[in-house]
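Let's start with one chain on its own, the form predicted alone, as structure tokens.
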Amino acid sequence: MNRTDIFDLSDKVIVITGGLGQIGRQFTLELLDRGAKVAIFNRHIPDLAELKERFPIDSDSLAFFTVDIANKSSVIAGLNALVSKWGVPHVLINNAGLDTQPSAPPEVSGPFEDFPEDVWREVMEVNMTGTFFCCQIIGGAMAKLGRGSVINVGSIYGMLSPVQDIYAYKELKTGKPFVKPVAYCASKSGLYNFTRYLATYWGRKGVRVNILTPSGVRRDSQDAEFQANYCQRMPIGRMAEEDEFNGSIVFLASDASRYMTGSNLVVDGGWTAW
């Protein structure tokens, strides 16, 4: 008996946001490799040489494109550029977002109290305004064919409060605190109702909008204390490596979802299980 792929996404057109960084990257790759074809949207596209480092630059299926997500005008015309090389995408993967490392300065990682309002609106710019832009044209196109999925990328920091104990060594190391600052987690829990919205908004308009939850990833630019006492709170024992978030993406982006809507998929390791 012939059986079709459920997880076939064979001349799908997906829309991915910060495709250069590092779970973009992945989930770019593994689309192409399922015979998609990718539009990476980014604020900054880097020289060909760079990009040939990351990616098969040869490939036909692959088109980069200068969008600054945070400005409206600059999505219209990256949809309008894509629409006229490849047609109105199948998949929105709302991947871009800002967070604050480890390594960033005092005057960003201290005190509640002290939060810049520069750097907090900053982050709701990208990570808020910017993914309602992108729903409200990218997705408000796919609405009118009456097909496709959206996929927001959330965090377990927009779930559950950062765990503010892993990052106390720092302090005892410089002599200032370190904090997880508000503004990713503010921003990233936002999504999940702004899933909620349109799930329910473009229910019956053939647009389904689900939200990926993943945990932290690990980077060789991370000190060894903070993924040592980030991997002890962690059920599984580690970090996640950065391509362990494509099965999932595959799985909302192609039909195997096709009764999934609203729902928020959790792939963290067991961060949330506690």
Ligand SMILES: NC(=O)c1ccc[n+]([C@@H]2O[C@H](COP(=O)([O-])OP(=O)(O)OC[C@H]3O[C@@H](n4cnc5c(N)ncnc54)[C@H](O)[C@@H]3O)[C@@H](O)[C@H]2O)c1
Second form
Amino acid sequence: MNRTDIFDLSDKVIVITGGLGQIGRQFTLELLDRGAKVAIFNRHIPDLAELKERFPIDSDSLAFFTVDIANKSSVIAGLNALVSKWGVPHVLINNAGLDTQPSAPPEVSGPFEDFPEDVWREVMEVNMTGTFFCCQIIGGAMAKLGRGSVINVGSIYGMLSPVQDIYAYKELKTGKPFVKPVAYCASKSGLYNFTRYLATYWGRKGVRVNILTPSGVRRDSQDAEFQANYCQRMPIGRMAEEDEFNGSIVFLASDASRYMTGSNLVVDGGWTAW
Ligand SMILES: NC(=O)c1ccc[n+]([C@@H]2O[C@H](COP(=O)([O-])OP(=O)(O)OC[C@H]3O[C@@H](n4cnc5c(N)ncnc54)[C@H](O)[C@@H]3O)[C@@H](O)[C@H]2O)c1
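Moving from the form predicted alone to the form predicted in complex with the named molecule:
The complete assembly is shown below, putting the previous chain first.
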């Protein structure tokens, strides 16, 4: 008996914003492996040598577009260029985001009361407004055709407040308090109801909208204290590897999730289960 592969993504056109970053690169490689055509929308596209290093593959199914998602005309130009190449996309992954790392300078990681307005605005512009523009323009084009899957990328810090104790070691080391900043958390939390809003708005137009919630990914640049504190709080006992959200992206992008919209898929090693 011939069974259809419900995870099939062959020849699907997928836009992924921030596809050059840590998680986005892994999404891209996985989706290409499954026969999708992947269009990376990134604010900066490096030169060919660096691209080859990041994507050591020779594929006509991978294309790069210089797009600043926080700029509406840039998103429109990116979509127009993509449509002339491959047509209107089937899937939009709103993955680009700005975060503040534990290595952030004191002016953006100090007390909430001193958090700079320009940084607040910049993070909101990318994480919230950028996702809004991509949904409006790219999601809107998909809705006109009556099909599509939009996947927003949230964060455990958009669902829950950060556990500030994890970062307290930094004050002992540097003498300056470190507070995981507010802008990232507030901007990510907005995406949850934005997702539900659009899921109901496009519910009968064939466009599904869901959100994926990852927890922290291990990076070589993180210091040992941060990793140890984070892992101690994490039920599964370790941070995520950068490819551990790929299964969820394939699921949300494909027909395997065809009855799912307005949902939050949490892949967090148990962080939100306490
Ligand atoms: N890495 C983690 O630990 C983690 C945990 C939870 C959630 N997330 C979320 O997952 C997503 C990917 O995270 P990551 O760690 O891979 O990020 P990253 O910082 O490695 O990459 C982000 C990418 O987005 C691009 N970008 C930034 N601003 C942009 C703009 N205005 N227009 C277009 N592109 C822009 C950057 O150039 C970069 O390529 C983000 O939304 C992040 O908030 C990450």
